[in-house]
Amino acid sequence: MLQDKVIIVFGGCGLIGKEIVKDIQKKHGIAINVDINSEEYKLDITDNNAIKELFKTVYEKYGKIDGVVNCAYPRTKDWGNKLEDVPFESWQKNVDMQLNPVITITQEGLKYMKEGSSFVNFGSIYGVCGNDFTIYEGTGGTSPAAYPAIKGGIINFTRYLASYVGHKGIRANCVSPGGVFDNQNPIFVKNYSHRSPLKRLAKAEEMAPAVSFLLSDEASYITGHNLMVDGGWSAI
């Protein structure tokens, strides 16, 4: 249960983010949906000043911040180009949009978060495992080169953060999804499902309970952990 916990969800309008918001609310928490498309808290994740103001606003309204979820996923229009075709400027911009806001969010969160609060960041199977490019055969697509670099960085930064703030009773964990169904190319869906031990992609709503668990007091002795919600992908 997340009874009355105030939890900021960055990327709360996204495929996974909206399910996280719903699950927090279902478990009686207060979900603050922060997203560039949010009607409640509209925010550009790359705007450091907006992030600072957001934390201040939430704290002034609720008097506490019990959790922060980082699942925003902004990216450039050429996201998914082959490695040879990725301009350096594009690589740099994606790192700046996806990885760098995590430090500002962390720094601002630590100004308000106290013992018993927690961070949940989003990694990926490709922040842990090498890419299996056979799942893209016949689709004309590929896995973005910056993606594993960004997700691997987030996962290890989360371990750093857990070590850094553990003495304050603040926890930091990661959730690393496998492939999530989002009306992808049917060939990709078939290829991915064949490779997966559970023979399918995940549903977006299957990610949310893992996040809620890590935010809850039931996970009070779990920190620095990367929870793989991947249907067994990383086990084989």
Ligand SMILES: NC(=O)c1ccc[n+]([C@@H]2O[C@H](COP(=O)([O-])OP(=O)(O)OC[C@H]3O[C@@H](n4cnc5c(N)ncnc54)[C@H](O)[C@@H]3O)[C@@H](O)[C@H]2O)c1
Second form
Amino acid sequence: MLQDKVIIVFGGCGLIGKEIVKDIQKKHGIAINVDINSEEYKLDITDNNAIKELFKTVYEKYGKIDGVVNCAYPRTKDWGNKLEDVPFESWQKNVDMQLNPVITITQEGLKYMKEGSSFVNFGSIYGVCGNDFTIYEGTGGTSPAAYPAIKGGIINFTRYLASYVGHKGIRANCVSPGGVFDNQNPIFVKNYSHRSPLKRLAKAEEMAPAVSFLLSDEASYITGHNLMVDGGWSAI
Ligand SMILES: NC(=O)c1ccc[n+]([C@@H]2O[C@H](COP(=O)([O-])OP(=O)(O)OC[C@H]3O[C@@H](n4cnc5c(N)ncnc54)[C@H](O)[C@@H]3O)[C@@H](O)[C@H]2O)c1
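Given the form predicted on its own above, what does the protein look like in the form predicted in complex with the named molecule?
Full assembly next; the chain just shown is listed first.
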């Protein structure tokens, strides 16, 4: 249950984010959808001033902030180029867009968040495991080099944050999805499914309950955790 909890969801229009918004609402929470494409709160997470303004606005409107979910996923057009073909500026820009907003979101959130509130950041299997490049064979694609650097950074920053704010009763956790089905190349889907213990990709809606649980009071003694929602990918 997330009864009356005010939860800001960055990236709430995305494949996973929109399921998170729905699940929070289903569990009687108040989901604030913040996204570059949101009709509710349109914001670019690389804009520090906009983030500051957003937290202030939400706090003034609701009088509290119980949760923050970091699920936006900006990336450059050449995201997915193979390692040899990644211009330095592209690496830098992706780190800047995907990793760096976390500090401002955290700092601004902490100005308003109190005991019992929590952060849920998004990692990935690739923030934890090395890549199995055989799943891309025959697809013409690959997995971006900056991704494990960014996701590993987010996961371990979340542990830092959990430790830093634990004495205030504020929690910080990660959810790390495995591959989510989104009409990818059928060869990739076949290769990925074959390698995965559950023999399929995830459905986007399978991520949301994990997020809601970590935001809820039922997870009151869980912090610094990285919850793998990966169909067992990281178990083998
Ligand atoms: N989809 C997967 O297979 C998968 C697997 C592992 C981890 N993840 C992680 O899950 C998270 C969500 O991924 P997704 O698949 O839902 O991505 P998505 O691309 O479907 O959604 C991302 C959302 O972020 C928004 N966005 C992009 N740039 C923005 C910006 N500058 N400011 C504000 N909003 C912006 C987009 O409008 C979109 O609504 C990401 O952290 C991703 O790394 C996804």
